[in-house]
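The data below hold one chain only, encoded as C-alpha cells and taken in the form predicted on its own.
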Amino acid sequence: MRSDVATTTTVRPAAILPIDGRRPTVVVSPGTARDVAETLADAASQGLAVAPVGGGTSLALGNPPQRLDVGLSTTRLDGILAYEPTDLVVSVGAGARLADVQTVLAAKGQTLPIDPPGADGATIGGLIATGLAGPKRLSSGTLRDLLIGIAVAHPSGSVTKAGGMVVKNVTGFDLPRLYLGSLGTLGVVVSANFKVLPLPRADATLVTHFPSLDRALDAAQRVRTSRLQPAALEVAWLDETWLAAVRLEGRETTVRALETELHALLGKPDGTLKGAESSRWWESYVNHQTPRSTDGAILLRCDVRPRATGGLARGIVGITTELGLRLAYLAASVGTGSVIARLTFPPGTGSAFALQGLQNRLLAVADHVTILASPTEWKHGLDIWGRPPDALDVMRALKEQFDPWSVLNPGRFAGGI
C-alpha cells in the first residue's frame, strides 16, 4: 500500500478476525474519507482485494472471498459528525458503535429505534453493509426508513455523497439505500445521516411459555389481529420452552393500559419486565441472531410474505425434526415474515453437501433462505444467500459501474458478486 498517506495508519493484521479462514496480509485504518477513497484506488491499481471492517461483529456472514489482501478497519471513522436535536437528524462516522451514537441521542430523549443483534459491538457502517435488524422493525422499520444521508468512497478515488440532513430531502434519497445490505461490495460507507425517534418513556415486555409452538404462533396471532401495537412480537424456541413475547412501548399511562388489555387477550403472563430489565432481555434475546462463526452450529434466516410467518416457523421445525437436526434457538417475527433458526447437525454428519441439501428443503417452505453463519468448509460451493435474485442481473452491472476492479469484497455478496 501506498506509504506516503500519512494519514493512513497501518496495524496489525491480527486485529481483524479472519474471514472465513482467510485473513489479511495488511490491515489499514485511515482516518478521513480521502484516505480511504485513496487506500481503495491504491488496491485497485496494484490488484488487490480489499475487506471493509466495522466492529467485526457480522464477519461470518457472506460467501468465503475470492481474494483477501487488506483489511480496511473504519475505527478511526468515528464521532458523531453533526446533530441537530431539534430537528431530529444526525451525521455520525461509519466506525461510530451503534451503543455509543445511542448514548449521546439519549441525553436528549431520543434515539435510533433499531435493535440489530450484537449492537453493542456493531458499527454504523457495518450495520448499513450487513443490513441486518432486530424484532423492533415489526413497529419502527430497519435503517432504511431511518436513513436520510450517506458518504460513500469508491475504488476509482472519488467519494460521493447523496441525500442530506433534511428528512423531507428527496434528491438522492434512493441511492443511500443502494448500499443498504450491500455488504461493502459497491463502495465503503463513510458516514451517514438518519432522522431519529424520541425516546419511548415506558418500556414493558410480556413473556409467557406454552407447551407447544402452535399454542405460541395462536397467541401470538390474537395479538397481531388486535387492537394492541406492540414494539415487537416474537414467537421463540428459547432455554428448551415455547414461548411468547411482547415490547410495549410508549407513555407510562399508555403502557399500563396496554398491559391489561395483553392480559384480558391472553391471561396473566410468566414474566413482566420493565425499563433496563426489558431491554437487558430483549438485548440477550436478538444476540442469539449473531452472524458468528462455529464449530457445528448453522445460523439462518428464512423470509416469506408476513402472513405467512407462522407457517414458516412449523415447516422449518418439521424440517429440523425430520433431517434428525437439533433446534438450538428459533425467532419468528410475527408479522414480518421472517424466522431465524439455530441448528446443528448431528455429530459427523456436517457438510458443504448436508448444508446444501438442508437450504434447498427450506427453500420448498420459505421465499429466500440466507445462512447467516456456519463452518467455514460448509460454505464451499454453494451460495449462502440462497437461490439467486430475480434483479441478479442488474446487481452485476452496479457493481461493474462502482467496482469494475472488483477490489471490495470480491465474491462474498449474492452470486458470487
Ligand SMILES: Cc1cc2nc3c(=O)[nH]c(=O)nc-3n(C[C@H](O)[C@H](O)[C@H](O)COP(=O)(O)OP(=O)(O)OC[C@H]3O[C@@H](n4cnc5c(N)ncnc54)[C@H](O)[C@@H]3O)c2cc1C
The other form holds:
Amino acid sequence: MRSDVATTTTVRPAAILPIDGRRPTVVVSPGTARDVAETLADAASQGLAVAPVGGGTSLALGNPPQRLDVGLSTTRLDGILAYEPTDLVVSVGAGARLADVQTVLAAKGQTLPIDPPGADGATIGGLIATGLAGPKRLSSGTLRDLLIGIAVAHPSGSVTKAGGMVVKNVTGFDLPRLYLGSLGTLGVVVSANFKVLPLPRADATLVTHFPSLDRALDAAQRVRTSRLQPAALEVAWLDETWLAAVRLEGRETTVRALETELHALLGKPDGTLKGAESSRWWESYVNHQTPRSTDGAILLRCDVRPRATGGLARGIVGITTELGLRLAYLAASVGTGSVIARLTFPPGTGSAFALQGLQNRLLAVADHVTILASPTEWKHGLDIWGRPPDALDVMRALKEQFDPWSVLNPGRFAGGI
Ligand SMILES: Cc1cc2nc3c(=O)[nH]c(=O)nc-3n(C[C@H](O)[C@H](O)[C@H](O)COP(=O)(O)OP(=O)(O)OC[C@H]3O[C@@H](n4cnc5c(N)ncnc54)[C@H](O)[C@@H]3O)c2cc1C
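Compare with the form predicted on its own: the form predicted in complex with the ligand:
Following is the full complex, with the preceding chain placed first.
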C-alpha cells in the first residue's frame, strides 16, 4: 500500500479479529474520506481485497471472504461532524461508536432509537453496512427510517455524497438507503446524517414468565391486538424459561397509564424494570444476538409476515426438537415477523452438511433464513443469506458498477457478491 499518504496510519493486523479464520496481511486506518478512497483505488490497482472494519462486533456475519488482504479500520473517521438539536439532525463520522453518539444526543434530550447488540462497540458505518434491526423496530422502525444523508468512498478513488441534512429530502434517487445492509460491498461509508428523535422521558419493561411457548405467544398476541402501542414486544426463550417482555416508553404519566392497562390485560407481571434497569435488561437481551463464529453455536434469523411470527417460532422449536439441537436462546419480535435463535448441535454432530440441512428445513417455515453466525468451516458450501433474493441480478449489476474489481468484502454478500 502507499506509504506517502500522511493521514493513513498502518496498524498491527493482530488489532483486527480474524474474519472467518482469515487475517488481513495489513491493516490501515485512514483519517479522511479522501484517504479512504485512495486506499481503495490503490487496492483496486494491485488486485487486493479490502474488508472495512468498524467496532468488529459483527465480523462473523457474511459468507467466508473469498480473499482478504487489507483490513481498513474506520477508527479515525470518528466524531460528531455537525449537530443541530433544534432541527433534529446530526452528522457523524462512520467510525464513531453508537454509545458515544447516544451520549452526545442524550445531553440534548435526543436519541437514535435503535437497539443493536454490542451498542458499546458498534460503529455508525457497521450499523449501516449490516442494516439489521432490533426489538425497537416495532415502534421506531430501522436505521433506514433515520438515515437522511451519506458520504461513501469507492474503489474508483471517488467520494460520493447523497441526501443531506434536512429531514424531508425527496428529490432524486434514494441513494443513502442503497448502502444499508450492503455489508460494505459497494463502498466504505465515511460519514452519515440522521434525523434524531426526542429521548423518551420514561422507560419501563414488564416481564412475565410462562410455562409454555404457546401461553407466552397468547399473551403477546393480546398485547399486539390491544390499543397499547409498546416500544417493543418480544416472546423469548431466555435462561431456560419462556417469557413475554413488553417495553413501554413515553411521558411518565403515559407509561404509568399503559402499565395499568397492561396489568388488566395480562395480570401482574413477574417483574417491572424502570429507567436504567429497563435499558440494561434490553442491552443484555440483544447481546445474546451478537454474531460469533468461535463459540460453536449457530445464530440464525428467520423472517415472515408479522402476523405469522407465532407460527414461525413454533416451527423453529419443532424443527430444533426433531433434529435434537439444543435451543439456547430464542427471540420472537411479535409484530415484526422476525425470530432470532441460538442453537447448538449435539457434540460431534455439527457439520456443513448438517447446517445446510437445518437451513433447508427452516426455509419450509420461513420466508427468509439467514445464518448470522456459525463455526466458519460449516459455512463453506452454503449461502448464509438463504434463498437468492429476487433482486439478485440488480444487486450484481450494482456491484459491477460500484466495484468491478471486487475489492470490497469479496464473496461475503448474498449470491457470493
Ligand atoms: C441480530 C442482530 C440485531 C441487530 N439489531 C440492530 C438494530 O436494532 N439496529 C441497528 O442499527 N443495527 C442492528 N444490528 C446491527 C449490528 O449491531 C451491527 O452488526 C453492528 O453495528 C456492527 O458494527 P461494527 O462497527 O462492530 O461493525 P463491524 O463488525 O466492524 O463490521 C460489520 C460489517 O460491516 C462492514 N463495515 C463496517 N464499517 C463499515 C463502513 N464504514 N463502511 C462499509 N462497511 C463497513 C464490515 O466490513 C463488516 O462486513 C443488529 C445485528 C444483529 C446480528
